[in-house]
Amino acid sequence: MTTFAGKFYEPTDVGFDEAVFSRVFNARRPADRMPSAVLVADNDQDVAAGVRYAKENNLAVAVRSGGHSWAVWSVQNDTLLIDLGKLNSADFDEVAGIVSGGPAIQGGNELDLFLAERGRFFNGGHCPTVGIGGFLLQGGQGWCQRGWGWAAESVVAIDVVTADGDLVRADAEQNSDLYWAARGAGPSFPGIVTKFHLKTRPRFTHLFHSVQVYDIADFAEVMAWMYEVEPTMSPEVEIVCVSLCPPSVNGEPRKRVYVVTGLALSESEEAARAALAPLQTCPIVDRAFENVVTESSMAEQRAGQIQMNPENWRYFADNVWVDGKTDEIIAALTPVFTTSPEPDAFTIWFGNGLMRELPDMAFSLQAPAYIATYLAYEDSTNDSRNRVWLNDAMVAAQPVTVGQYLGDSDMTNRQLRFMADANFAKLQDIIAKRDPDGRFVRYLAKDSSTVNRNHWEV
């Protein structure tokens, strides 16, 4: 009988249900999926033993790092769920500038604080409770991605448990196929990463935040200007436009607005202000309800993200990479930005107009702008209404949709391209070689035969 240092649960055990769902961020959880067993691993030896146990008992393996998957990929039928929550340590090599972190370490709340003490920075996920495991496997759309690159580009090596239950190192020189796949394969990676080794950069010394708040009726005019100015701006500026409803101040009804934000991570106040200055060129800036540029901090940014993404609320999320003529893009996106049924929902436009060439890795699909909607709410009776609204809004966006980013996807509802065709074919070859028996789960999709294809083109 297999023994583990961590805790092992079967359905008849006290605590099984809690082990299945306790670290799932989204309170809207699957009712038709349940693993056959759960292993809360203590260490990488537990992970390897868990894979061998699954093989002996004819189970597939699903994995949970941080629990932030909107579709709850970690909860699947006929599986052993290996929970990596205890693999959250960090070490730093001061000579090489390399940080090594377990997959469950939270990029904002834990890893960034660890690195800040050492004067270093890694552009992890915006929501501070996101674990680095799933985030990096999907590409890693982190802070200042438009200029500093996808977080997965900073992965220099991984420690990974294979389908045979062996623990190996993968980098550009050894097990390079796993290294290639780990940077973008997402939840179909043919292994379990137990540690990531990441390049870091010197920490910025000044962080300035530009915020302009417009009436939602000004959406089209602001976006037309944004498509002109964003590609001209410094790569040290993160540019995000957000449709949201600010909290009520005096009990008045909440009103949706359109917020233009720029975040400059710079070496001086002068450089930060200069980098943000082009945002003052909006032709209707005089109509902004608010227009401020203030010094901020990562702690303040994390607090804002937590406020926008309350834990244990119900969520629907979806996203698209968009490209095309500006007027056509604006027309196609108007519904998703202006008609949300939930006051706490928000939709973002994430500037990516610099469009750097990507390195050779599994992650391979991007466009000049990324759009994502997060329907956050508490009332379960709104589930059906919200699902229909979001699906309809995504249909309206189809004419300018290139594909989507794995990190905010739900293939059980809607399937889109997320990887270049050649990269996807290469990934399938690696999976067939590394996991021929299907020990690890594949993408959780409505139709496995049409994964990585836009559903309206099938």
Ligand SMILES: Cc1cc2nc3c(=O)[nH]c(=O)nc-3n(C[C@H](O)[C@H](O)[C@H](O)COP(=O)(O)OP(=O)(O)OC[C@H]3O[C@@H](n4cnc5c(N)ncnc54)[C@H](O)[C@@H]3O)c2cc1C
Given for the second form:
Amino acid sequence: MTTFAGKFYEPTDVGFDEAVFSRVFNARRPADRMPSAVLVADNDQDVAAGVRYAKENNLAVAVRSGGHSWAVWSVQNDTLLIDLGKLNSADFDEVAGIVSGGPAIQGGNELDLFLAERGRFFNGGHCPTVGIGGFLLQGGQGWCQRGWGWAAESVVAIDVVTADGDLVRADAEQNSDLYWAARGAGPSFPGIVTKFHLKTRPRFTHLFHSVQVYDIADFAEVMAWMYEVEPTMSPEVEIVCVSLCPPSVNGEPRKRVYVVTGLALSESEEAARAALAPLQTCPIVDRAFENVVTESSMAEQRAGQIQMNPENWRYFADNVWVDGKTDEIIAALTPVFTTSPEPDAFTIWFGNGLMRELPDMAFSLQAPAYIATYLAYEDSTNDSRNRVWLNDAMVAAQPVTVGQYLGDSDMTNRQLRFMADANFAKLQDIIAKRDPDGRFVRYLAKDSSTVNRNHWEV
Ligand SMILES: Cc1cc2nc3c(=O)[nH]c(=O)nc-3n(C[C@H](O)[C@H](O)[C@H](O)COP(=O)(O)OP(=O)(O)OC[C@H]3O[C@@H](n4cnc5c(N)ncnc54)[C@H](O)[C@@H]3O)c2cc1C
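Show the other one: the form predicted together with this ligand, since we just had the form predicted on its own.
Next comes the full complex, this chain leading.
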């Protein structure tokens, strides 16, 4: 009989439901999926024993690190769910500048604080509670990704439990197929990563935030200018435009606005202000309700993210990479930015800067701009209305859609391209070789035969 240092739950055990769902971020949970057992692993040996247990008992394996996947990829039928929540420690090698972190360490609340004490930075996810596990495996759109690249580009090695239950190191020299796949395969990575080894950078010393608030009716004019200015801006500025409804003032109904933000992560106040200065060139800047540049901190940025993404709310999320002529992009995106039925829903336009060639890794699809909607709400009776609205808004965006980012995707609802064809084919070869029995679950897709294709092209 297999024994574990961690806790093992079967459906009849007290605490089973809690083990399945208590670490899931999205309160809109799957009604028709349930694992056969849950292992809350204590350490990497437990993870390996869990994989061997699954093999002996003819179960597939699903994995959870931070529990933030919108579609709740970790909860799947006929599986042993291996919860890695306790694998959340970090070590720093000062000579190499490499941090080694467990997959459940939270990129913002934990890893960033650990590195700040050492004067270092890693561009983890924006929401501070996202686990580095799922985030890095799908590419990782972290702070200032526009200038500093996808977070997965800073992965130098991983420790992995394979489908046979062996613990191996994968990097550019050894098990390099797993190392290649771990940077972009997302939820169909054929193994369980028990540790990530990450290159860090010296920490910026000055963080300045530019915020301009426009009427939502100015969306088209602001975006026409944004498409001109964003490619010219310094790589140390993260540029995000957000459609949102600020809190009500004096009981007035909440009104949607369009907020243009620039966050400079710089070496001096002068450098930060200079990097943000082009944002003052908006031709309708005089119409902004607010236009400020203030000093900020990662703590303030983290608090803002938590406020925008409250825990235990219901969420629909969807996203698209867009490219094309500016006027066509603006027309196609107008519904998703201006017509949301939920006041707490927000939609972002994330400038990706000038396109550069990516290193050879599974992650391989991107575009000059990223659009994502996070439809946050509390009332479950709005589920179907919200689903229909988001699907319709994404249909409107189709003419300029290149594909999508796995991180904000839900393939149980709709499937889009997320990887270059050649990379997807190579990944399938690696999966077939590394996991011939299908021990690890694959993409949780409505139609597994059409994964990595835009649904309207099938
Ligand atoms: C509020 C919020 C904000 C977000 N902000 C960002 C952002 O700024 N940038 C961004 O890129 N993404 C962002 N995301 C998306 C997020 O990165 C993905 O949902 C990611 O999958 C979450 O990782 P996780 O480990 O927390 O999730 P989990 O649900 O635990 O993991 C998702 C899946 O990834 C796979 N997986 C996870 N860990 C491992 C492992 N160790 N080994 C093998 N497979 C594993 C499994 O298939 C697992 O089911 C955000 C999500 C939320 C909810």
